[in-house]
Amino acid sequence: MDDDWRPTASLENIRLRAALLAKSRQFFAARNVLEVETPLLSAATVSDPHLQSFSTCYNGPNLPPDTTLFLQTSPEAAMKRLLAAGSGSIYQLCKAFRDGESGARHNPEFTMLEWYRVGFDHFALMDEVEALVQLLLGIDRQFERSSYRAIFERHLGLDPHHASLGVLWQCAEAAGISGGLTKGELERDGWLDLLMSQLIEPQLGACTPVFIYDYPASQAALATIRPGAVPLAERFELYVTGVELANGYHELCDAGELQRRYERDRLLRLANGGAAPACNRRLQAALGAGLPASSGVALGFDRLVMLAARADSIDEVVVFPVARA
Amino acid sequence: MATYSTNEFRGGLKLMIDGDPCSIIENEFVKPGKGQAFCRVKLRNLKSGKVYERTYKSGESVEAADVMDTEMQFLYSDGEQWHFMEPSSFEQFAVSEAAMADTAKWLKGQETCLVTLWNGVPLSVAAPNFVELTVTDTDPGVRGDTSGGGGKPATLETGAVVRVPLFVDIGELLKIDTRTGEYVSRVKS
C-alpha cells in the first residue's frame, strides 16, 4: 500500500505554521501595514537569469486565445505597481512558484513574505525584519551586521569586488569545492555564489543571526546601486543558522535603469541558451509613473517555520511537497 | 553515450568520474536565491572504493556508467578465478581476485552473489548477507557455557576466521553476517 497520500508534515509543525502566519499578521496589522493580495498569474514574469517560471494557457473572455500566464516567482513587481499607485507600506503572504528547485530547502511551491515600506533605506528595513524574526523565533540577541566584502575577507581572506576570476576559482579549487566545474564553467558572480553557498553561508549566524549587505553591483536584481569608487547594490540578506532566509533592496526606482538592467538579463539569458521572457511593460509604466522611495523584503516563510521548528528539510513543514503534491 | 541530467540524480545511480564508475552516495540541490543553482554530490568511485565530491551547474549532463548488479550464481574457483553463472542465460562470468577482494572467504559454492557489471566486465561481488559455514578449526568447547561473553577464533570451512562463543565446537554449522563478519548463531541440522 502507498502511503504517499500522507502529509510529510507533523500535525505539531502545520499547527506551528498556522501560529508563525497569525503572529505575522499582527505584527504588521500593529505597525499599519496593509495586507494585499496580487496575481500569482501574470501575463508577465522576471527576467532573473537564475529564476525559471512556469508557464500556464488561458483560454477564455477578455484576453486572446492560448494567452500565455505565468506563475510568480514572486509578488514584486505587482506589489511595485501598487506601491505607485499610492498604496503606502504594504506586505502579502502568499504562493511563489520556482520551476527546477527542489531539495532540502527548497520545494518549486513555497510560501513568502514580501513586504515594502516607504520611506524606508535598507538599514531601517534590517531593523524591522530582525524585529518580526526575532519575535517569531523567540530570539532575544541583537542581528549581527556584515558587509558582502567583509564576509568574504574575513572567511576566506578576499576581496570580493576585485578578485579576478582565477583567484575565486583557486579559491575553490584549494576547498576541494569545485570537482566537476572548469574554471571558465562559471562566470565571475557563479565562482561568487558557489563560494558563499558553500564556504561561507553555512557558518553564518551560527550563534546569532546576521544581515550580510552591500552586494557586487553585478548582482543587484531590483535594488538601486550606489555609486562610488566600487558602487554596490544597496541590497541585504539574513541568515540564521546557516539558513538564507530573507533578501531585501533598497528598491530601484529609475525606469531607464529598470529597461538597462532588463536588457542586460535578456543576453545573459539568450547567452546561457535559455529563452528570454518580454520586458514587464506594466511594471516599466509603474516605475515611470513613479514608484516612491522605499525598501523591500521577501522572506522564505517555509524555511522560517523550518528554523522555528529545528527541522532539517523543507519536508518536515510543507504538508505535501511536489514529490507528493 | 547515455546521459543523466543533474535532475535525475538519486542515490545509486553510477556516473563515469575522470574514467571511473562512480555511484552517488549523496546529492544536495544548493542555490542562493538570486544565484546560480547547484548540484553538490558525493560519490564512491567503484574500482577503488574512494569517496569524493564533485559540484555541478544544475541541468548539466554527466555521463552515465554502464553499471549493473546482477544476481549470479557461485560455481567454482580455479585458484586465479571466480566463475559465476547468471542463472536465466546460463552465461558464465570470471572475476579476478582483486574484484572479488574480501567476499572470497565466505563462498563454497551454490551461493547466489550479487554481482556488479561494468560494461559487461565484473567489477565487484557481494556475498549474500547470511552464509552456513562449517568450523574446521577451534579450541575445545566449553560445555554450558553459553553466556557468549569472551568468545574465541574459530577457523570456517572456507578458510574465514570468526569470533564465535566459548561453547562452539568443530564440526558445527555456523550462520554468520557477511556484512559485518560475525557470528549469529548455531545452526540445528
The other form holds:
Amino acid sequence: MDDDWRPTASLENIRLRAALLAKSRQFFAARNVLEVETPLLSAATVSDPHLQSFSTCYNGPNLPPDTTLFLQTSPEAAMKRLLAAGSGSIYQLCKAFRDGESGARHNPEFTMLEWYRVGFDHFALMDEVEALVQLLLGIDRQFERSSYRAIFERHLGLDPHHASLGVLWQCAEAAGISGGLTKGELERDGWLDLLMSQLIEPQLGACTPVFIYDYPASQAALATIRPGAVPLAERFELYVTGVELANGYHELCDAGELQRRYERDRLLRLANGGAAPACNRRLQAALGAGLPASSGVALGFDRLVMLAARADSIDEVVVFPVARA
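Moving on from the form predicted together with the partner chain, please list the structure of the form predicted on its own.
Coming up is the bare chain, nothing alongside it.
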C-alpha cells in the first residue's frame, strides 16, 4: 500500500515508550544496578525446544569461513558470563529475536528488559519486579502470588504434579481444546502447557497482577530445582490482564547440570525433527568458573508498553513491525 512507509505506532505511544525507558533506567540507577550491553550476534544459541533462532552466515575476519552466527533470543548467556566475571548486579534493555513469533502480542524482533540480582532468590526478585511494574504502570496495590499447583487447583480442580496423562487429556477434551489429539500425542508438559495457555492464562491478573511460582521441575529451563517429595523449579512468571509479562529464575549455577539440560533439549529437538544446537561452551565455562548465587528475569518491554497504552496489539506500540520493517 502507498502508506505502508508510515509507523504503526502513534506519536503518543512513541513518546510513552521513551518515558517508560527513561523511568526504567532511573529505577535501576537508584538501586546501583549496572546497565550493560552485549552482542546481538553469537556463535551459540538457546537450547530451549520452544524457541527458534534466526541465523546468518558470516564470512569475514577472525572466524572460519561460513561461520553460522545466531541472533539472540535473549541476552541471558552473555549476561551470565559477565556475572561470572564479577560484574555484580546488571541489567540490559536490548533487542531480541525469535523466528516464527508474530501476532497481537508477538513480533519476531522485540525489546527485552533483562536483569540479574546477585544474592537474590526468586522471591526477592519478585519483590523488585513488582516495584518496577507498579512504577511503570501506575499500579498502587500489592500483586497476588500463587503456586503453579494452586492455580491449577483453583481453575481446573486438578493437581498438575500428580494428575495422570489421561486426566490432563480428559480436561482438555472436556474444554474443547484438545484439537482431536489422543492423550499419547503430547507429552505431559505439552498437555499442561495447553491447559495453562488456553484455560488459565486468559483469566490471570484480570484485576490484580499475579505471580505464578514453583513450576514443575520438567519446566525448569535454566532455573534451580528445589528437591523434595515433588521437586520444583524455582522460577516465576508475572501475568497482567491475561498477558504474560515476565519470566524469572533462581539461576542454575552447576555447569554439569547445564550440560545435562542441553542434552535433554537436544534430544527433544531431534525427536521433533528440528536442528539441535551444541551446548554453549562459553556459558558452560562461565558456570564452571563460578556463577554467583543470583536470580534473573526477562520482561517483555513491548508488552509492558502495550499495557501502559491500553493497546490491543503490539503493532500499536512498535514503530515498524515485521510487515513494515
